[in-house]
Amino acid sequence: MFDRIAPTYDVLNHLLSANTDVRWRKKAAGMLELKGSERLLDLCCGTGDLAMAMKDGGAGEVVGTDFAPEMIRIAEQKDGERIEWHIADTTDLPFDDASFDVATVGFGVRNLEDLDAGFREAHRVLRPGGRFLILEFSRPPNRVFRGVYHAYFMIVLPMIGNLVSGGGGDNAYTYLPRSVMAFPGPNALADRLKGAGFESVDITPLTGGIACIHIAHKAR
């Protein structure tokens, strides 16, 4: 499914979010206050936009991984040689323990077959004191705003996504709203991160709670 939508993935992300996704990624990079010395791993990287935002935001060495080969191919074309790209499963990463200072993931953890295994792997590859940032969709707490958002997310978004990407009922843009509605809320996600070994988790809602940034901290 993800290989199939890769050619239109960037266009639809920007179109369906009115470029809000670009601002969210820049904010995520800014919140980490990167110094240029960090080795950063971007998981479920897709076509590489968050990894590139982290590089632009001051990260040192950046590695991006995704399990969809076509996503990685497009990321390589977009980036040139600034970032190291790998086809890899987030629940079984090909990296040594404690080999990164920061791990990030944008709109990807919903797609993990085993969420807790992915969180444990992120914890494993981080050095003591490392940080794990998750940028992910959420559900707005305000009832009125949530109703409008759900109508767009469940009706309008799949219609446009299926039209542009040429998919049918099993398309990713039908899958997307279902996966968000089934995903743990911000506090439940923080509890899952702590269950995977992280010491503390900071939560920042974005755009009225449409999305959230979680920053989990590994003990020193």
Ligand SMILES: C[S@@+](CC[C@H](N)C(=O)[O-])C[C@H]1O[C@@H](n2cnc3c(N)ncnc32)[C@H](O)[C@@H]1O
Given for the second form:
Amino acid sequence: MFDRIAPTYDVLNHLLSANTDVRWRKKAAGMLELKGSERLLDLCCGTGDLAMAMKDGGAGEVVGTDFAPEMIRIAEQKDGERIEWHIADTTDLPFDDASFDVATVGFGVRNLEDLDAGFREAHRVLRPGGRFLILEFSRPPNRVFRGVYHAYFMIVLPMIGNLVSGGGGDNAYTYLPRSVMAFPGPNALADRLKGAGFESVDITPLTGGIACIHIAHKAR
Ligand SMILES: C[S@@+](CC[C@H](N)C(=O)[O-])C[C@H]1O[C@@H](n2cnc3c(N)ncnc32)[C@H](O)[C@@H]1O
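Having seen the form predicted on its own, can you show the form predicted in complex with this ligand?
Then the entire complex follows, led off by the chain already shown.
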């Protein structure tokens, strides 16, 4: 599915979110207060926009991984050689223990077949004191706002998404709202991160709670 949507993925992201995704990625990079010395791993990197935002935001060495070869091919094409790209499964990473200072993932963990295995891998490859940032869709707490948002997300977004990406029936843009509704809320997600070994988790809602940033800390 991800290989299939790769060619139209960027255009649709910016169109369907009215470029809000760009602001969210920039904010995520800013929150990490990167100093330039960090080795950073972006998981489920897709076409690479979050990895690139981290590089632009001041990360030192950046590595991006995704299991869809077509996503990695486009990321490589967009980026030139600033970032190291690898095809890799987030639930079984080809990196040594404690080999990164920071791990990030944008709109990726919701798609993992085994969320806890992905969290355990992120924890394993981080050094003691390392941080794991997750940028992910969420559900707005305000009932009225949630109603408007749901109408857009469940009806308008799949229509445009299916049209532009050319898929009929049960494609990625009908899957997207379903996967967001089935995903744990912010506090439940923080508990899952702690279950995978992280010591503490900070939660920051974005745009009325449409999305959320979790920053999980590995014990020193
Ligand atoms: C919605 S895209 C997000 C892409 C990118 N991070 C962004 O911010 O736009 C989700 C990505 O997760 C990848 N993915 C899903 N499960 C994965 C896994 N187990 N290992 C690696 N990548 C995975 C997909 O191939 C896809 O590129």
